[in-house]
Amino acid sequence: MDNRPIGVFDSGVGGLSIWRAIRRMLPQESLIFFADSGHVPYGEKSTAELHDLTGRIAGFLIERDVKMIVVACNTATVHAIGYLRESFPEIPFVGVVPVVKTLARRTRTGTIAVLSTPATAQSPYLAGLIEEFAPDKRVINVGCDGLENMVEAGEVGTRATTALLERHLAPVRGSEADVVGLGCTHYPFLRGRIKRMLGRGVHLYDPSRPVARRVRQLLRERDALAANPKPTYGFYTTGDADVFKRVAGRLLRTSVRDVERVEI
């Protein structure tokens, strides 16, 4: 048993979709969530910049005695998780990647689609996943510029977000894709709208529950599951704490407290 908290971080509020899944699956675990909103979006940063930012965030979380760090960001996982594991070998890291393997298994038409940030869409990592798990599939790979920022601002139901979704989903709607992977942790908060736009015949997959299961598996293997009767939830952001409270509360549909603004 290990009652120390799990650290979870993202470029902003998107990783709360992972945080929410972990909280539901492991209700006795304390959690620390770090939103690097002062440097969002990660999808437009270089690998060197991502190494620097994520390394500082990991150091911040380790100083708060976390027992594990979840990189709740596709872009940071793709570009930095190897660096983090080498830099902090004493701490287990769990990342999040596009669910290409699942899509390839579930498609009936042979056409799959992945929605992600431009950085993830263009990354060699995603290309490798497609080559390994979907070499015989037609892949609609869409880099959704601007969508992460809309969720970050809490604008999940605006006309501007609708217009962006219409543009980014056009190549999917014009294809035979029957399975779609949400390759950015911000996108599950748009799941209902994406589903309505694509129709009943298209199934959406996101990695939040698989990541939570992986967290549970690793903790079990290490005999490190918690038994907190009253787990704690702390939030840190490099952005505006009041904005984080408002947007996070809107996305999670509950009040969010104990938010502290920090510099890294």
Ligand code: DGL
The other form holds:
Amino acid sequence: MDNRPIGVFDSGVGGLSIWRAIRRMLPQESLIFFADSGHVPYGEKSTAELHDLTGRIAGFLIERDVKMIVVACNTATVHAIGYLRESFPEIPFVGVVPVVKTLARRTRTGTIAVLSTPATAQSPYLAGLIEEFAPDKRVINVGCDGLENMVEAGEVGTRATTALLERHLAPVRGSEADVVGLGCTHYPFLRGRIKRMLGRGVHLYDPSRPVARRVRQLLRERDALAANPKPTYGFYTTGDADVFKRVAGRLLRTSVRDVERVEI
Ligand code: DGL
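Switch from the form predicted on its own, shown above, to the form predicted in complex with D-glutamic acid (DGL) and output its structure.
Zooming out: every chain and molecule, the one shown earlier first.
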């Protein structure tokens, strides 16, 4: 048993979709969430910048004695998880990547779509996943610039968000794709909208629960699951703490307290 917290981080509030799944599946785990909102969007950063930022966040979380770090960001995972594992070999890392394998298995039409940030869409990592798991499928790979910023601003239901979604979903709608992967952790908060726009015949896949299951499996293997009768939930942001409280509260539909602004 290990009652120390799990660290979870993202470029902003998107990683809360993973945080929420872990909290539901492992209600006795304490969690520290780190939102690097001062540097969002990660989807437009270089690999070198992502190494630098994620390395500093991992260092920050390790100083707070976390037992595991969940990289709750596809962009950071595909560009930096190898670097993080090498830099901090003492800590287990769990990442999140677009669910290409599941999409390839589930499609009936042979066309799959992945929505992610431009940095993930163009990454060799995603190209590798497609080559390995979907070599015989038609893949609509859409880099959705700007979408994470809408979620970050708490604008999940505005006209501007709908207009942006119209643009990014156009290649999916104009295709035979019947399965769509949400390849950015901000997008599950737009799930209802995306679903309505794509229609009933299209299924959306969000990796939050598989990631939570992986966390549980790894902790179990290491005999490191927690049994906290009163788990704690702390939040850090490099952005504005009040904005984080307001937006996170709205996305999670609960009040979010204990938010501290920090520099890294
Ligand atoms: N939530 C992040 C992801 O899963 C990235 C959003 C961003 O900062 O661009 O890719």
